[in-house]
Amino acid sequence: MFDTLLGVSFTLLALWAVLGTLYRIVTWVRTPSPLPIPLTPAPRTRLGVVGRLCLEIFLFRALARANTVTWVASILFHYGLLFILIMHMRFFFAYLPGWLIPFVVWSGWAVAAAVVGLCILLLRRIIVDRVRYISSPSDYLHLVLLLCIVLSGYALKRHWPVNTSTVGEFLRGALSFQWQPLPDGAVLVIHLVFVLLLFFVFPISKLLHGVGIVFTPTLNQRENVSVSVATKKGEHSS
């Protein structure tokens, strides 16, 4: 009975996340910007655009010209929960893709990397005066959050290891409605606990600003070229 209702609420809460990130979008989509504010100095060009947003979606480069030490935590801790992700995905196939494998060997790695960065980060909202005066509860919680999460499926895979298969078999099942028993384990269980509960904030907390800084106006907008000219032959007519 428990088996069933974990796997329900993994089913209810995943399509909740997935179906509640597509309607941000959408409502960001639909979201009017009549006004041209680009952050300059702006590139011209839709590519220049592209290359833009690549730069602050996959090096945070506004953040890495703010500040270096919360530059660095955050790529650490992006980029090891990213090989974290990639690594999961082993739950979605019977059998281990050997494209994989050199992810499952470096988890470790991982983690500890997605550990240091989340911890900065953390320590970072609580002693620095300015960002702790601009830090709402759920900027802390969120980061608690994802720091049990990283911890406590850690502790399945060093201390508490349970049956992969029958844990993939659990997953796949919840995700094509066709439930499956999960593994005995306490430390399973609240692993999915914090997963279920990130699930349900995505879609509604800033953890969403990865996909939110694609429709940033000051970051998607081209440079005015008509307007540029218009103000430099102006500058060099007075």
Contents of the next structure:
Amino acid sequence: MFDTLLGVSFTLLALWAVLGTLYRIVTWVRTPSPLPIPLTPAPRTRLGVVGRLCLEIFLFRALARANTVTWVASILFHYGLLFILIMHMRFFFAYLPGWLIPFVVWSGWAVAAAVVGLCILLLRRIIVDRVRYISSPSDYLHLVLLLCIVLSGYALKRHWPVNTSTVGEFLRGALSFQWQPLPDGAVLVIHLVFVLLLFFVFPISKLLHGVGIVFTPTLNQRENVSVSVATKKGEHSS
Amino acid sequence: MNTPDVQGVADQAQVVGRYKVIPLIQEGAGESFNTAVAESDVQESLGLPGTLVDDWHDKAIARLGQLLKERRGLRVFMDTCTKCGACTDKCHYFLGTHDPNNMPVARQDLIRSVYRRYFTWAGRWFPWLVGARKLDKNLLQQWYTYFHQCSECRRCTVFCPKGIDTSEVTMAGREVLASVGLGQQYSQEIITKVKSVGNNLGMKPRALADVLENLEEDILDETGIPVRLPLDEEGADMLVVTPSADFFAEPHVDGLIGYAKVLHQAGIHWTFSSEASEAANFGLFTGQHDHMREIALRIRHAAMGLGVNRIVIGECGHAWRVAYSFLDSLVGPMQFLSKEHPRAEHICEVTHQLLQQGIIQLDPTRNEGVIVTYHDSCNVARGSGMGNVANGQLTIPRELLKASVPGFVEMSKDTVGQTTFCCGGGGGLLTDDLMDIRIKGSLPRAQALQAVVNSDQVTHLVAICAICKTQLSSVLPHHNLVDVRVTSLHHLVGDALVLT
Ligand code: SF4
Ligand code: SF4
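And the form predicted together with the partner chain, for comparison with the form predicted alone?
Whole complex next, starting from this chain.
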């Protein structure tokens, strides 16, 4: 019964996260962009724009120019988390594929990176007066939530190992509307509940920023592109 | 532009140090610096309420909602800020005042908190959790204060990992304020003048013609060469639209003489227009797109009336941003211009091209003893381009200067180029009643300048923006930088020009 409840919640909240994100994207895209406001010097070609966005999305270029400590912490945390996420793909295969093995073996390091990064960000938020001034409770809680997810996951791996194939069945079941039982274990449930909470806040919070960058006019518009051309392609409507 | 009364302001001299020292925040430090609210006749002549309307709360929320639907930038910026703090020490007004509301993200939060409260689910139900606030009188006052302590320079955008443009938020804030009756006197009055007379100064065509005639005589006396400053000449090839400060203010007017000398030497048939005797467009500052469009339309209209093939913009920062980035969107493509020059050009790119083609010659020895440093204007560096080459807005002015003077020195790297510090007086802040904030906001620029004065004995600070020139010449003395001359780029070009 409890298992089914968790399974159904997982299904619903995963849907909520995906649909919520899509809804936000649609709101952004449907809002007209009356004047071109690229931050110059800006790329002049579409390929250039893709390059600029990639630099920002994968290397956090602006942050690197702005603040080294925040940049290092953000890189550690985001890439640590990405690594862990990829590791979780194991639950979608009945047998562990070869390419996933390094991710499973080294995930401890990824956890360390993510935790160190998150802790620096949290400390910075508490210690630096400027950052404290602009922080709301939710800004701290986002970091705490991510820490809880990473640490409970690590605890599962190290101290309360679970049967990975049963977890896999549970997850695949939840995503294909054929709910399966979850292996026993309080820590697993705790980990899962934190993740569900993340699914819930994702589309209604700043956590969407990674998607938002793509739609940011200062970064995704080209320089010196006459609007007569751009309007035809629906880029700026005036 | 007005000519600020430097003596009339209490001496605010500050110790010039290194800008890299990040101050601790001091809440309320900038609270008392306010700019006068627009008089009711000014507001009303722009079709806006004369005084704060009774139902300002509902009206303001409704207007904000409308802007959120009309401007994608604003909408995305409201959603994507992670409060990472990267921008917190990047604004010159924060560095100068230490007021936390002058941190770019905190400035955005003045609106973001309201956005969350009225337009998001989380903010409506859990305001305390996500920092959502009701719009009350107190907050409205903070909007007025701190949206007029932002020069819309976009330096913060360069450092924001999400590309958030605080100037768009400031413009939206000012737009909403004006729509409930709280316009800014300085900017709104200028908009009424440019709409009724043709320029920000309210200078009538007859007066303008006199000024130009006198200048022609001056040049003749000085050089013995009949350099012309034509007005409203039909059939001219080129229309030059320049900020009206160029017609009379120091050091702007020497730049104007420089344009005339260059165009004379190149044998170009050009003219000013009395209808479009102003390049500046304060509609950008107030965020009112309809005003911006109306002001920009005059240029199109004047160019068509005179039958010119080219439009050239003089040394003005935000006018160049409007001309380079917005003109097509505002007034439509200008098919009547020649194929070789299909868009508005900057006077610097015109001069640069003439120099490269060997049509004009510059002789730096004519500016003997001059050691310059160059202040990139925010709207040029971060809001436009120049000359169809990548980074042209940064390289072309420098190349012209290097060809015109014997000594050229750069200020510290993170205070020039794309990361240039604003002069402290842009975005509608160049008014006497904001003198305190202008002095404080110019601190980082003054510090960077002081460093090259000490190390390289810099004698001239060059800018290509009317606001920068007025602002810097009036605030530098407050930073004990009395020996550096603020100069128009085309003044030095004009002096170096081999004129025949
Ligand atoms: S740098 Fe950008 S995302 Fe970070 S706090 Fe400032 S505005 Fe927000
Ligand atoms: S746009 Fe310029 S003045 Fe405004 S907050 Fe950003 S850095 Fe400060």
